[in-house]
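A single chain, nothing else alongside it, follows as structure tokens in the form predicted on its own.
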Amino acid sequence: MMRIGVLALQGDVREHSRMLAEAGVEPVSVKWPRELAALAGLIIPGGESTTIGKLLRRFDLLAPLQQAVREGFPVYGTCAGMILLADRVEGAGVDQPTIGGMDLTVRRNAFGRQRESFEADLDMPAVGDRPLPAVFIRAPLIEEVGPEVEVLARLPDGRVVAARQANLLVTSFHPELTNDARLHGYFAAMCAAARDPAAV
């Protein structure tokens, strides 16, 4: 069975693991660089992006992940994970370590504080015709995408909340807080294709 990691430094590790299991892959909690080698891909959960970035440094994961992303390793970032994968971050702190790799400009806390959290049903053809439920909690927003980035979903007002560039996937929202595993299945398919392009 294909193994996909969930970065276990902060955020909804258990919830992402449950969704990966529903998508038919083996979830693995990841804290150390040596654990990356056995994986087909990695999910970076939400949380506080500056804190996660500093923890990546502390656990010696930042440089290995930057290198892995450059080499085409599939990574899916949700909420804070999206900030960590973006090349440009508006509202970043003085010391905001990021992985980078996606030609995006992302704005932190674009929807306000915790009390401004909301849910929405999104049109996302990449995962099927049925609307995808999405939970936004202190969510970032994709302000700008580069020419190699594919927009996957927008809010009704046109703001971009999901995108893909090669083997990198990001969402402003938390799919793991719903009962719909299609987005995790989509990422699993990305990982499978990266491992064996001839099988697609």
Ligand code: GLN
Second form
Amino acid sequence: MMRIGVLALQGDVREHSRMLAEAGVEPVSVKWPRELAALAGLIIPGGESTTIGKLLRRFDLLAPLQQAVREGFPVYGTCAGMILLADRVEGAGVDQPTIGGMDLTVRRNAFGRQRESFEADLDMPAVGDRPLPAVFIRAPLIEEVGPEVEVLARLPDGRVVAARQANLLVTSFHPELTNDARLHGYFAAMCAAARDPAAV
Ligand code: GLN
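Starting from the form predicted on its own, produce the coordinates for the form predicted in complex with this ligand.
Below: every chain and molecule of the assembly, starting with the one above.
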């Protein structure tokens, strides 16, 4: 069975693991660089992006992940995880280490106080016709996408909340807090394709 890691420094590790299992993948909690080698891909959960960035550095995961991303290792960042994969961050902390790799500008805490948390059903053809339930919690927003980035979902007002660039997938929202595992299935398919391009 294909194994996909969930970065276990902060955030919804258990919920992502449950979703991966539902998508037919073996979930593995990851804390150390040596654990990356056996994996087909990695999920970076939400949480607080400055804290996760600092923990990545402290656990010696930052440079190995930057290199893995450059070499085509599939990574899916949700919420704070999306901030970590963006090349440009608006509202970044003074010392906010990021992995980067995706040609995006994201804005932290973009929805303001009134709408710190909300739910929405998104049109997302990449995962099927049925609307995808999405939970937003102090969510970042994708403000600009580069030419290589494919927009996968928008809010009804047009703002971009899910995108993909080659081996990298990001969502502003938390799919792991719903009962819909289709996005985890989509990421699992990305991981399978990255491993064995001929098979897809
Ligand atoms: N607001 C957080 C940040 O900027 C992200 C919130 C989340 O991951 N739910 O890091």
